[in-house]
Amino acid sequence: MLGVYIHIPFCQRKCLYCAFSSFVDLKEKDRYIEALKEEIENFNYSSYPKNLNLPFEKGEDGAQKPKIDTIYIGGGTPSLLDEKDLTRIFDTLKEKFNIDADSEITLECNPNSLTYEKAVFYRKLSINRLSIGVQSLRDEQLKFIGRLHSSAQALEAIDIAKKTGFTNISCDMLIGLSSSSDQFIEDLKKLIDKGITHISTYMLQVEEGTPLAKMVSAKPHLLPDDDQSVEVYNKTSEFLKNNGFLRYEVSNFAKRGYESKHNIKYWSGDDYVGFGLSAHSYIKGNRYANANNFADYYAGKSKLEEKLSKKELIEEHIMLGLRYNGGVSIEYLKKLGYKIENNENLAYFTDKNIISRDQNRIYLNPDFYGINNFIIVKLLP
């Protein structure tokens, strides 16, 4: 089935590592739900590729609708829209698409937008999944990156989502902003006290044109380095193994059953389609995305519509699935013309345990993420 992603643009406050399309000015707020409304219901299956053969179903309405099993939204900071604005678009989806009964709904929020009356409506929008931006319970890690909740509010916001009915609470974090692999783990142990089902801890990265990459330009010592951070990494993942928490994706943790079923398409090469600005798609091999300013995407002009080649899928397929638990497709890889078992690599990674497989598939041992990127070039054709 389709997953749907919604990207909303808006901050409060742009972080200063942040290099995502999200703007601070609210005044565009009305025009752009207005018209990620008229997006989605424009969006049309005719416009893509024939014989695509996308999952269609009779809807409560009796309409044949694309059946979806996923909603994303993220952004930006959703948190910031009122009852008005996400009634808009849940109503619009539910209008355009047969949202199957067992759907995962998630949505991002930052801790100081999150309130008890905003998560008792978004249980009763179905919404069923929250992605919380923690980032770091140190108030002076969270000053420096612009944040501007504090530790004691990403907890309370925890404690929110657990009062109003979330069972599926995800919590994102950085590593990088301190060489102290305690500190991180000591941050982890208190959300994980809090009941929490889902960590991502994702590397800092320092992007061109930031405040942050000028703020390291000017004290290249300002962060801690490449082995640092990959140390706090190593025993994060240690520490949460031996917490239940399984490691499938290089940055994603979860209980057993609480992975994310959206972001697992996007490394399994499912289908999914994405409305907003900056906003991408992904059907049968074909990728698309939207522009990434006010007036272009206002205009309905697309940033980017390819076909991807049968190399680039061979690539994309290689690339993601050594990057997650669900592994590379041997088969797949045959149908696009390459046979992976004649890589003379591959034999040499199963034989130091780097790589198993079993009769269609291959995956990276976990313990080697930190080097995937060697691994993967390696697997290539």
Second form
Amino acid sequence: MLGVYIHIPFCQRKCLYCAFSSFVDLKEKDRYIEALKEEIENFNYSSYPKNLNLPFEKGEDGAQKPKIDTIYIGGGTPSLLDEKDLTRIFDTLKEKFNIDADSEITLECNPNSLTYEKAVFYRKLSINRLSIGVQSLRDEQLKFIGRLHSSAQALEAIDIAKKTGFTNISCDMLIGLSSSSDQFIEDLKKLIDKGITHISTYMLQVEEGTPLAKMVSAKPHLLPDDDQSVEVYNKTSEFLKNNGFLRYEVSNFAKRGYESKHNIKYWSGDDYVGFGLSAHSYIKGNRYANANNFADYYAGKSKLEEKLSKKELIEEHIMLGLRYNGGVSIEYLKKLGYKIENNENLAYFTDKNIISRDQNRIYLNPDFYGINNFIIVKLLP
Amino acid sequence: MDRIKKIRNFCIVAHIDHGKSTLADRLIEKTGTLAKRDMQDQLLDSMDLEREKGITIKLTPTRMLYTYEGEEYELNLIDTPGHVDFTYEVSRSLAACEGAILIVDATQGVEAQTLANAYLAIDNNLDILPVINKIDLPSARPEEVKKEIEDVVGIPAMHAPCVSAKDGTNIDQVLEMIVKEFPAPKGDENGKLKCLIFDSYYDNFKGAICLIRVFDGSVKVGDEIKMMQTGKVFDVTEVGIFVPSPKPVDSLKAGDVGYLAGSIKNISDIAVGDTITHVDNPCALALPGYKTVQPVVFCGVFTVDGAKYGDLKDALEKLKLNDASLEYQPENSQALGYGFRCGFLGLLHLEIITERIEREFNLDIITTAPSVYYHVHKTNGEMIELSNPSSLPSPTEIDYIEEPVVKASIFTPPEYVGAIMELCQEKRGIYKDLTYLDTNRVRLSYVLPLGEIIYDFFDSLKSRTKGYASLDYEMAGFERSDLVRVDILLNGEKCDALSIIVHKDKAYSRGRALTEKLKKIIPRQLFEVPIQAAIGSKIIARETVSAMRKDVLAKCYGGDITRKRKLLEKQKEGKKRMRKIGSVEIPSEAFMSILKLDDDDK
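Which structure goes with the form predicted together with the partner chain, now that we have seen the form predicted on its own?
So here's everything in the complex, that chain up top.
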């Protein structure tokens, strides 16, 4: 089924490591929400290749609409939006799509902009999953990367989410700051004790052109080296595993049943449509990306429109399939003309227990998620 | 006899960058040989690579007409390469002339190649006209430089024209002096044919072309000619002059400079320095000075993509058509597959050829570290010659090894003498002589192993003397030396393409430096990779590349797969440049890295 992503490109302040599309000028917000609404309304199947065969079903209002089962509102900082903004977005979505009753509806928020009132309102909008940008529970680290909240606020945000009835709560945590593995695990334990169900642990990436890149190019010792970070990562996954969190993707851990349905669409090759600045869509082998500046976005210009070739479909399927526990389909690759079973590296990796396989699929052993690029390149045609 | 009196054959010699090609361009322009609009800067340097490197490799002679006091003179300019790799070619070009313009930079004064080239010209009995160039520069000191020429080179220079080839200042004065100062060629156009081949090139339609200077007699289309050294016989199909593009003429006579074609299919049939005469009425003696050119620097050349071996072969064949001094033979490396061991006249020649393979033939190649030619005397009394370290017999079979040495002259301001002596010492040099040429210039003479010269000597000399010192050398035979082969083992497996032959005293430090360098270059693999340096079965150094632990793009944010795709593309590219040695993958640049060891060492 189709998933929907909505991008909210506003933040109170940009984090020092951020290389994504986000702006601190909130004056643009009203015009942006209007444009977003328009984009959703105009979402037109004929602008995508024909014979899409999107599953249309009769909605509550009796109209035939495409059915969706995930909505993900990301950013940026979506929790900066007020009730009016969110109401407009959700009304438009309901108008356009037939939202499945079991839908996973996620909203990203920052600890300092989540309030009790907002959380209550989110529940009312049928948002049922919160992804909280905790990043670290060490105040000096939060300051170092330019976050506006404290560790206390982060823990409080989880309390608010629990109190307002959220049962599916995810926290983003950054690995690669100065914490030792013990410290990092101590922090994770605090979060787990609060009752969260999902953790995304991202390895801090120093992106070119960010203030962080400048800071560390002069003083590389400010950050631990890769070996140290990998050490933390490995201890972390061990700890999470022992505490009932399954590593179901390179950066994602969840209690059983709490895997992110929306994110899995990205890796499994399911269809998703993205609305908003720099949002990406993938529909039946076609990839689209919206412009990443307001002027072009308002003008409806897209940054990318491409139909993937057979070769690209093969490469992406392997690249994404080895990122998560869904694995790679041998049959699907064969249909595209690639017999992965004949790849000599596959035998080697299987022999070394790096790759496991069953009848139809091959999977990367989670212990090797950290070097999945290396493995992927070896398994390409 | 009037004709020959109005010919002047001359060349221009100089240290690199003193402005040889620029002056040549100005002379061509001033004599109206080419209209200004047809001029391209540094016209005579026809290859792109030469223009880029600012050096002349191929010689292109040009005939210019110049009127002096009402009489029209024919000036034949023979350009010469200015690099030590090509000393023999320079000497043959000089032999085709009566005069040489010696250009000296008005700011830099006499340099190593100024002197080396001036002496080459003197040895060939040429009249020398010094010209002081670059007088437009604020730091020009023409009077001092003139004195330096008199003191150091030992030729009169007080009346030397002071020019700016760049701005075209005083070019007329140079032309006048060419006519007045240089002698007309001698020779009897009715005598027996005697021509010198001073260069050759390959033309796709006409075959190999000889660039010649006629000393006696005359040659025309239809003549049956003989190469006196190679003994080959050809029928002349075309003779002509360069204006500067080739222009056919009826005949070339004593004193003339031009070209000769004879359906010569193979450029190896033309030897630079050889003498051409008629089959019917041959001259008695060949011209003196002929030598066969031997390559002195060797390396293995392989394609990154093993399947392109055939393309590499074609490329070498085509380059060889134009460059008889390039030698190659098939070589098989366990590490790099099928390729060629190529011989060059020197490092510059090596660099030019390998760059041309990459650019003109669009091939990605791997070259192994350059080596020299060794004489290996075996215990059974046999002597073998080899340049490939991996063909060295086992130590028990070797009685002793000889390596090539050179006589090197280094010119430097006195303050760098200490640093240079230290460098020569490190490079196993034997001190010969130190001469003060004047108060601010010293000549140091050393005998050095060629193997040390090709290993980072130029760069070290430059960096230790802030670029003030210059070097010239000539081959000086073979000397016995205590040499060993250092092998590199990756994960316990020997990588033949990384073996080097070094002096015993340096084996440990080079082995250590090599393993350290490789540790930096070899990316982490799935498992730990030991890198060892060994002499025979004895390990002399070890480093370890630890197992890879991180190679992942963390985030596919908001379904943006494109970032990850780009990274994947980059990795796929990287994979192409990898070579597999046993179970270890190493990037192709590792093979050349051996050369650059000292940089990081210091």
